[in-house]
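So this first bit is one chain, no partners, the form predicted alone, shown in structure tokens.
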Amino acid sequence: MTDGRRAHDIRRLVRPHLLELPGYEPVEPVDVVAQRLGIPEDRIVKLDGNENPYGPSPKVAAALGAFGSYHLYPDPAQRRLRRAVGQYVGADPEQIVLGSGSDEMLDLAAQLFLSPGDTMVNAPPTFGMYDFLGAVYNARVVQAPRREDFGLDLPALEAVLRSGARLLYLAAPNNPTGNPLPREQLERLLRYDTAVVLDEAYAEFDGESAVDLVAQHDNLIVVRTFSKWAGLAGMRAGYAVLPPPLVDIVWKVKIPYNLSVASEQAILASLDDRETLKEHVRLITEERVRLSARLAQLPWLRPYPSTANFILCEVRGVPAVHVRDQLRKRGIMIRYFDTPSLRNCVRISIGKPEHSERLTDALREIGAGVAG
């Protein structure tokens, strides 16, 4: 080569299984969506990525603009943060580690109980990254569909959990679905000699939640994140509660460092004005009520029930996609599913009264041309 490197086939060195791993879908950030529509930025409803329309607590911005400390690094005992986490959820604080978002903590599941071949379960229609995570880990991924109603199919996910499965995971509420998890099924699948982790993302939205368990299920890991409820999307900052056997081991697995100061600041800020954030939480789940009774007006459209902060339709008589792109254009984004379990849905995420009337006049004018 004419520029002395010499060529070699790195791909030969990459892990065998990585080479044909599809890959996550993300949502794309509003700039480029803008710029890519010729759209300004302050007229794009952004509904795809369940994100908190109000944002963050005004703490924050304090707390960050105050701090300053960003050039050293963290705690990495992360001893402030996990004393306010636990007295948050009612846990105790050494079965608390926190990291980048929840999506670490669920990566961080993975690396503990998952080696090549060994059996992960799924219960799809589902969170996305369980599936992208056992295909990382080079896991033998067996799917047990849910219900019509996404209802969890119990028999189906008994017989594998039976069968020697060594990872579940769950979602309450479901994501795209927005179903709750009934307590006791969730007590009848920890039964089994099986690592459940429980992904409470949406938790506050649907006002339950599972950690109380922990205590009495060493198989349980619940993790939970600041991103919706809490506006902090952004941030990335997450955790999970472990029961007793797996805290030491995490800590030695875990990277150091995970979690960065502003994380940090942020995290502590949210937690000193949870009344503004719980006042954020009603607004989006009296709007989830609204938006879904006038979703059902719109005979093409069937609404899911849901306790998050999302809406999952089902489209009927027109390929969703053709919904999704025609929203698109008018700088309204929303979610599309086209899978062998959810087939021609569009998911909406919850914003502010004001979107959902751009949402629902938009929605009406192209339910008007597929009439026509």
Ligand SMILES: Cc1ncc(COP(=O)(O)O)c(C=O)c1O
Given for the second form:
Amino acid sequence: MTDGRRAHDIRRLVRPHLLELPGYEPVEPVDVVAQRLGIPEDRIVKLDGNENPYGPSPKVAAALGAFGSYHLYPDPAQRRLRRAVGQYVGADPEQIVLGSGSDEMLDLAAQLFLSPGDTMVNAPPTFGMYDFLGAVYNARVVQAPRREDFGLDLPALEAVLRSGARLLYLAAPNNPTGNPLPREQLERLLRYDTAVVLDEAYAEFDGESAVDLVAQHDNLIVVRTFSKWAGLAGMRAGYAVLPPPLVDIVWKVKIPYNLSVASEQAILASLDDRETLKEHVRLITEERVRLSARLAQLPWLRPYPSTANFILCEVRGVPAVHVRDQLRKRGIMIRYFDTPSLRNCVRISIGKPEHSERLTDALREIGAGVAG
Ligand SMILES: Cc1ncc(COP(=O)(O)O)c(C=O)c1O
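Target state, the form predicted in complex with this ligand; input state, the form predicted alone:
What follows is the whole complex; the chain from before opens it.
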């Protein structure tokens, strides 16, 4: 026993691998960026978080305003929500579990399957959360990089699956590359004795889903979210469709009141106003075509095809970070990547037509500077 607060080296008690954790790099909020740049908040064009520029259904604010039970805990069994979501995705409500964003569902999967030292497979370039969770749970993360066209390297993945990997995360469409996952490839990977978490965060933008396959494959979990298509990123609302043998375990592991009543209300109101939200998705996918064509006109940018709400572009002849910084000075936020699996690229979330206008004007200016 020791006296005094400073006598304890509390860090010595922390699980050692956490001390070395690289951490996750989240995007900065608008007010922070606006203040740093000295630009009014409403002049910031935020195209770095794959958020929905049209926001949520107006029914969400109405439901939140009218709700009278904020002082009570939510239903721990999520009954109404599971019924509504089950009906939306065409799955048995018994197989649905909701959480604070699909991130929580991805974390739940890691809790279920990853003990320290277990093998997790990852197919980069992909969503950074998968590597992050592998590191948090002290898994042995084996990388099976994608091919040049960002399709999966199936032989490489299958070799790792055969070697006894416990968990594979796959995003469809993939972030940040925007390409879909052919169904037959998923089915091929499901033959192995590995839990596959299919992350369908952007599924509503390409209309494809593998939720129906959960009925046939006990090693498939499909994770989805209200952040993107329903404009509820700030509310934190996601869910998973589970194979029956996992249902009781998940309910024992999950934090009981993980979803706020505000998220509950927002989800129910969104599912009640699908027409409006579908229209938002239509506007975004229409803008994706227009913006992609405009980006392709710039000789130093090469946009990749996308079925999601963002476009990845290879940058030629200039560092991608320079493009990000130059846009940032003009109040336009995008992401850049320069990693072994993704060289010199920027990712641009689809905004409204006026956002595309400001972006492409700025890119032309930056391009002229580069040429000069
Ligand atoms: C592929 C993918 N999965 C999951 C998420 C997390 O979404 P949520 O807001 O539901 O936690 C994101 C967010 O950008 C994502 O790109």
